[in-house]
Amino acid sequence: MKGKVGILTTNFFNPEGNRIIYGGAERYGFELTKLLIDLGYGVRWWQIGTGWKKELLPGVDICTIPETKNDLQTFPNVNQHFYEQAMDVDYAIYFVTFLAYPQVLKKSISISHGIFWDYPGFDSQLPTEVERKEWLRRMHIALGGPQKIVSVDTNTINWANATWPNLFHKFEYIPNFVDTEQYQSRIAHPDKIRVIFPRRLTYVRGLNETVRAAEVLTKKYPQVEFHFVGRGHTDQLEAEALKWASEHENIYYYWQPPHAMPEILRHMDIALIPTKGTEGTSLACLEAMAAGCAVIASPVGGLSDLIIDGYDGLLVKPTPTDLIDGIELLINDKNQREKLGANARAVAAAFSMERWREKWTKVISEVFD
């Protein structure tokens, strides 16, 4: 075994243990550590929680740390937490920047999964120019501690170079990945056209208004169906979903695990990803492009990695009016229809996994080895 590697993040499961959360960062945990054991590497994670422990996979752990308290958005309890018991490991990578810091491992890297505070609201969280200079000094002190930064966009990369154009050679840009083997043709349903949002059942996703648009557009085309595919954070949230859709005819709502997706999305024609905030170069939008939808997204962190406004996909502001509008003009043109999700079946190959893997293991060797 080359060395053991300490994986921090906040939540792979929720905290009391009893619900594994099914998004992207967690996906692309699973990823990560798969990589790490093939390279010869041991893996621990810890997580914030109550005292449980739980196999992540055969052999790797993932420890708890009760500890749960936000300061001025960052957790410099759960830093000192992990750094205090990883003392046995050899490397470690944070996997949300925030959490680097104020202190790391003398070999890490650290992960962002792009910027998390262009949320509505996020200035609420810091109400007074002292906290937001305060979160601005540690978020430097987390981003310069790390000896790599694995950035998933170049959104966070442009940020950080014009706020701190010293930290400019700590980041490495290595956009998520899609599993294009696993995407076939797609099965066309001559009297339907589908229209999937394939997110988590949060306002930040632009659920509420995709929510109001398949309320329209379904009573107006009655050869549309609308598709809601994704976890909330709560069973109640996703019985509240689930009553709603069955009280809208072509509406349906419903979850299935991440290796369901793929034959899922065969049987789509359009995708939402209408985000309003905390977004990288979105998984879910990457597996839309893999399987040849016509892909409707925002200008919103790295999603404008991954679309070209009417090459690939549509770029729309996240409105109800906008989305509507959006999904209105793939309704009624099939041709842009589909030339739009051949384009992004094609642009998917440039974010092939192979290609993931090849750019991570050139910085592991780089601060590991």
Contents of the next structure:
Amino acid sequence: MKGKVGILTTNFFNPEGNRIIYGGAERYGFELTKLLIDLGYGVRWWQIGTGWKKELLPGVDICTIPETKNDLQTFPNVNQHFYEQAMDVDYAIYFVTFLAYPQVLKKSISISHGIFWDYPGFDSQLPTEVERKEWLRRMHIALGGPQKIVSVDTNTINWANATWPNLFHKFEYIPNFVDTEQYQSRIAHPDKIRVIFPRRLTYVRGLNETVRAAEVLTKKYPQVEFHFVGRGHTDQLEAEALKWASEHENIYYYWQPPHAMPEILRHMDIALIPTKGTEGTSLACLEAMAAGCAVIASPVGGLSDLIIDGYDGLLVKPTPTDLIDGIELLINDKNQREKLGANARAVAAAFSMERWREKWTKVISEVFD
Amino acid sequence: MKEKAQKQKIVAMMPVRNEAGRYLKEVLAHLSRWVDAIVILDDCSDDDTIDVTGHFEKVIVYKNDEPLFASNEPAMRRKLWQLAAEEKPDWIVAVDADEIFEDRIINEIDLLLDQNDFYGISFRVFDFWQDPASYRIDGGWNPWRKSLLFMVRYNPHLDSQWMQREVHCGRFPQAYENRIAYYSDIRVKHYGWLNPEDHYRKYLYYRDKDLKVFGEVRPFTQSIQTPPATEKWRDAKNLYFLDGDR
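What would the structure be for the form predicted together with its partner chain, rather than the form predicted on its own?
All chains and molecules follow, beginning with the one already shown.
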């Protein structure tokens, strides 16, 4: 074994350990773990939790740190516990940038999954100038610690470069991936147009705007189906979503494991990624592109690294009206729908899993070897 | 391009005792649509349970010489597990004679199992209460807050020791219970509490177990006798575009 890598994150599971989070970041975590194992490293994960321990993959444990204190959008106590407890760790990966505040292990990498301080409620969480300045100071320390920062989008790099030019060379742009081999040919269904929202049910992903669009458009176009495919953040929300869908003939709510999404997506025509903030190069967007769906996304976070408006998708403001207009345009224009889908499929090839692994291997060898 | 996966062999295992007049026929009819074999261990029924199972060609029946479930549930479960393993399954489903998965499973099961990421699948269980269209939601009965492990990928190299508990000893060997499972949104309908006439009999069964193990009647057992809050069942739509033949 080349050495042991400790990966620090906030929540792979919920803190009680009884509910795994199936977001893009967690899938990223699985793929990164597999790559490290393939490269000959041992891996152990750490997250916030109540003392439980699980096996994430064969031979890969996830341990918990009983600290929940969120201090100005950073977790200094979690960082300190990790630093003191991970004594058998040779290298560290801080899975979220702010977890690298204040201290990092000697050989370490952090990951930016995209700008999260454009989150609609973020400003009110740091309501005073003093707090915002202090948060920025901490971010600078967090970004300054690791040898490299892997950024999934150019948006974050541009922001950091404009804010702290001295950090520019720390950043490595490695956009997210899609395993294009998993995507088979599309299934024709001439009597239906299926629209998918392949995201977790959170308002920041444009859930409420999409709900509005679904209600309006399924009423107007009987051939249109809406599929909401993703877990809610709470059990109650999932219960309510199922009830709501059961009241609408052409609206579906369910979720699927990641490996099933290629099969689901080949039956879909239009994919909606109308996120409002805290977005990188969305895995859901890349998967919809690889499946040949016509994507309607918003110009937020790293989505504009994936979508060129009018070529491989549409970029619209995430409001109900703009979203409805964009979807309606594609409902009524089969040629445009198919052209955007075909281009998206071609573009997705540039974001292959193979390229992602190659780029990560290079960063790992530069920092850890 | 990805190749179409080989269908995996799914074996259901089920303990039964005097189920003829209850839900067994419906349960077996539904299971027959999406599993390859159903291994049943009869715990000395004295009704027509065995006759009912005879109508289903995927069923393989074994019988205990002496009743085992009430006195030693882990031993009963372990024996059933070993019998199911003899069918050389890829996956084993542990299901009781009063539980039915919602129809979505028929179309989606092959898609669900075509992976190497997880070892088990948990499902939410809905306890129908007095009314075949409503389930109980108060306190510990709330189905939205809990999932149960129903399905595991069989691995002959894993230890087959059972959790030694008087009740609620799990449906699988401990080694499987500790592994990471996928949480499916497909729901399981549990009819075991549907008939009010069963409530008092079940209350007495769990009360006696509680007194034996804990020295007191636990709140969840007490709740069997308290007025329930219920919610109306709503059917989920089938993903009709997926191929579900088996």
